[in-house]
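Here's a solo chain for you in C-alpha cells, the form predicted on its own.
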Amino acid sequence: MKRYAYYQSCINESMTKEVDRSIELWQHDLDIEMVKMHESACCGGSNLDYVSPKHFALVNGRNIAIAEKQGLDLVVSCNTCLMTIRSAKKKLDESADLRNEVNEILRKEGLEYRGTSQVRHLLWVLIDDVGLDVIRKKVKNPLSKMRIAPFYGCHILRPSTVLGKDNPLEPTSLDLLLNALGGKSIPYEHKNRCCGFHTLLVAEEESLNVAAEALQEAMEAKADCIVTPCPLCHTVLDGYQGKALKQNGLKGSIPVLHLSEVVGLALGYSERQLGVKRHIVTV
C-alpha cells in the first residue's frame, strides 16, 4: 500500500467536508493511504506571497517539512493549495539563502526543509501511481450512462512553470480518469477556464459571469454533470450556481461533483456514503 502525507485544506475542513469523507471511503480499495497532516497550517491561498514572501516560504516550507519528516510525498485535493505549496517549494529549491532562513526557524520545531518530498494533486496520484488500468479493473459501477463535463480549474494548470503536468491549453488528465471510470467526458471550451472564485469577494458580478459561461456551455452540451478536482471551483459552480444563472438570465441547473465523489460512485459507494447530499444543486 502506497502512503502519502495528505494536506487537509481549509475549504475541505469547513465547506466541502464531503471531499475528505469520500477519499477515506475508497482509498484502501486502490491500495493507497492518505495520512492526514494534523499539524499543517493554511497555505495562505494565492494571497500570502503578495503580503509577506518570507512568511509564505516559511509556512509552506514547514508544511512540506512535516511530510518529509514522515518520508512521504505531500498530496492535496485542492488546486489552489497545489499551486501555492508548489510555488513555495520552487522558491525554496532555487534559493539557498531562503532555505537557510526558513530552516533556522523550523529547527525550533525539530523540522528541516530538504526538498525531498514532491507536492502532488490527488488526480496525479490516481493516474501516475494507481494507474488507469488498475482503476478500470476496480470499477464496480461504471459511469457509462453519464456525459460528464470536466472542469479542471486554473491552479492545477497554470502557471505551467510551477505545475507542468498538463498542457494548460489542452489538458487531458481528468478526461482520462473519467473515461477509466466508465464515463464519457465531453469536449467544451470552458473546461480549462477560470471559475471566478478568487474574485468573488471583490467583484462578485464579474466572478459569477465567468461561472455562468462555464455552466451554460456544459448545459448546452447536454452534460449530465460537471466534475472538478478543485473544491474552490465546486464552491462557485455549485454553491453560487443559482445566483450566477439568474444574473445572466439563464434557466436550468446542472449537478457539480467532486473528483473524489465520482471515483467513489464508480467504486460502488452510495451517494449517501459519499456525502453528495451536502451539495446545493441536487445530484
Given for the second form:
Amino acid sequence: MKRYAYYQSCINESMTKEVDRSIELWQHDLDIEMVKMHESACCGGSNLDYVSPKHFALVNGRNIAIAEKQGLDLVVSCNTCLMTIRSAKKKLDESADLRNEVNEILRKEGLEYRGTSQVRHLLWVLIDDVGLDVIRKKVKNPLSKMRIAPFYGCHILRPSTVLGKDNPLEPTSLDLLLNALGGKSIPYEHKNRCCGFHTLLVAEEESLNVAAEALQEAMEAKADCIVTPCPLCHTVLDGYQGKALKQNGLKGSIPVLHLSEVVGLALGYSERQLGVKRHIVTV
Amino acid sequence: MSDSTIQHHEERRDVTFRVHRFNPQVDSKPYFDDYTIKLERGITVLRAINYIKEHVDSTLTFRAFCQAGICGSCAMRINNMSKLACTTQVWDELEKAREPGVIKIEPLRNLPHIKDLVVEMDPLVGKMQKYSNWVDSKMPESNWGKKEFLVSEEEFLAYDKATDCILCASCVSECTILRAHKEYVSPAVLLKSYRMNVDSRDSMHDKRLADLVQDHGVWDCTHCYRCQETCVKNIPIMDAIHGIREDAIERRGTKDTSGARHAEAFMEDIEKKGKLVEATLPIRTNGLAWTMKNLLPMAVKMVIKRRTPPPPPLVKASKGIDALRKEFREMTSHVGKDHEKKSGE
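Let's see the other form, the form predicted together with the partner chain, since the form predicted on its own is already up.
Below, the chain from earlier opens the complete complex, with every other chain and molecule after it.
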C-alpha cells in the first residue's frame, strides 16, 4: 500500500466535505492511503503570496516539511492548494536565502524544508502511481453511457512553469481517467478555462458570467454532467449554478461531480455513500 | 506511427487554413473560408496567409508589419490560442490541429471586430490613457536636459521583463475577466501600470494606484493565468498583477477595496487558526448588508444540503497551532526589519 501525506484543504473541511469522504471510502481499493496532515496550515489560497511573500514561503515550506518528516509526497485534491504550494516550493528551491530564512524559523519546531517531497494532485497520483490499467481492472460499475464534460480548472494547468504536468492548452489527464472509468469525455472549449471562483466575493457579476459560459457550453455539448478535480470550481459550478444561469438569462441545469466521486461511483459505491446528494444541483 | 506523426515528418504537404471572414459592409454574420495551399516545412503562419492574399484571395484582410515578432501587429487566434502569426510555425500548428491538416485562424477576442482578422485596438489604448500609463518625470522641468536621471541596475530589474511587452494584445484576447466584463482594466494595461509604478523616475505612482484599486481594476483579476500562458514574450504578467496588489495593500491598507480585505483575511485566519474561516469571509470582504442581500438565498440552499461552512467558534484550529503562530510572528518581525531596511535606503 503506497502512502501519501494528504493535505486537508480548508474548503474540503467545510463546504465540500464529500471530497475527503469519498477518498476515504475507496482509497484502499486502489491500494493507496492518504494520511491526513492534521498539523498543516491553509496554503493562502493564491492570496497570501502577494499579501506577504515571506509568510507565504514560511507556511507552505512548513506544510511541505511536515510531509518530508514523514518521508511522504504531499498530495492535495484542490487545484488552488496545488498551485499555491507548488509555487512556494519553486521559490524555496530556487532561493537558498529564502530557504535558509524559512528553515531558521522552522528548525525551532523540529522541521526543515529540504525539497525532498513532491507536491502532487490526487489526479496525478491516480494516473502515475495507481495507473490507468489497474483502475480499469478495478472498475465495478463502469460509467458507461455517461457523457462527461471534464472541467480541469486553472490551477492544475496554469502557470505551466509551476504545474507542468498537462499541456495547458490541450490537457488530457482528466479525460484519460474518465475514459478509464468507463465514461465518455466530450470535447468542449471550456474544459481548460476558468470557473470564476477567485473573484466571487470581489467581482461577483464577472465571476458568474464566467461560470455561466462554461455551464452553457457543457449543456450545449449535451453532457450528462461536469466533472472537476477542484472543489473551488465545484463550488461555483454547482453552488452558484442557478444564480449564474439566471444572471445570463439561461435555462436548464447540469450536475457537477467531484473527481473523487466519479472514481467512487465507478468502484461501486453509491451516490449516497459518496455524498453526491449533498450537492446543490442533484442528479 | 499515427497519421499525425506521419504528417509532422513530411517536408511538403497541403495545408488548409480555415479563416474567419467578416466584412460588415456586405456580410450579415461571420463565416469561415477554407484555403488549401501546398507548403514547405519552415513556413510561418504569416507567410502562409500572405501567400493566400497574394495568390488566392486578395480580399483577405489582416494586419502585419515587421515579420519578426517585434511590432506585435499580427496577433490573431491560431488553433484557439492568441499568438503572433509571424513567429508561429505552420508545422507546429499542424501537430495541435483538432482536424488533421486544418489550421483555424480567427481574430483576437475581447476587442471590437472590424473586418476578417482585424480588430479595433482603441479600447486598449483608451485604458492605457485611463490608468496614466506613461512616465511623468519626477525631475523639475527646469532641470531637464541639464541633469542626468540615473537608474540603478536593481531598479531596472524590477521592470525589465515588463518592458518586453510589444502590446500585441494576445493576453487581452485571452483574458477571462475582460470576456466577462468589457470595462475590466485588462492584463496588458496592468502590466504597463506595474512597470510605471516601479519606475523610480515616475511621479504618478499614487494617482495610478488609486485608479487601479477602483471597480474593474486590479482586484477583479481571477488568477486564471491565461494571460501569462498566452504571452508571446513569456512575461510573468501575474507577477506584475500581484506586485500591484502587494503595493496597494502596503500603501493603502485594506480600507478601500473588497479585494484587499478578502486577501488580508487569509493572513489573519492563518495566524489565528491555521485555516480559513470561510463562514465569515463574505462579511469580512463586503460587509453584512452585501452578504445578506447577495448570499442569503444561497445560504438557505446550503443549510438544507448541510454544506454551510462552520461558524468561527466551531472551526477547529490546526494541530500545533501554537508553534505555527510563533513562527508566523517571527516571520512578521523579519518582514518588519525588511521594511525598515528598505525605507532606510
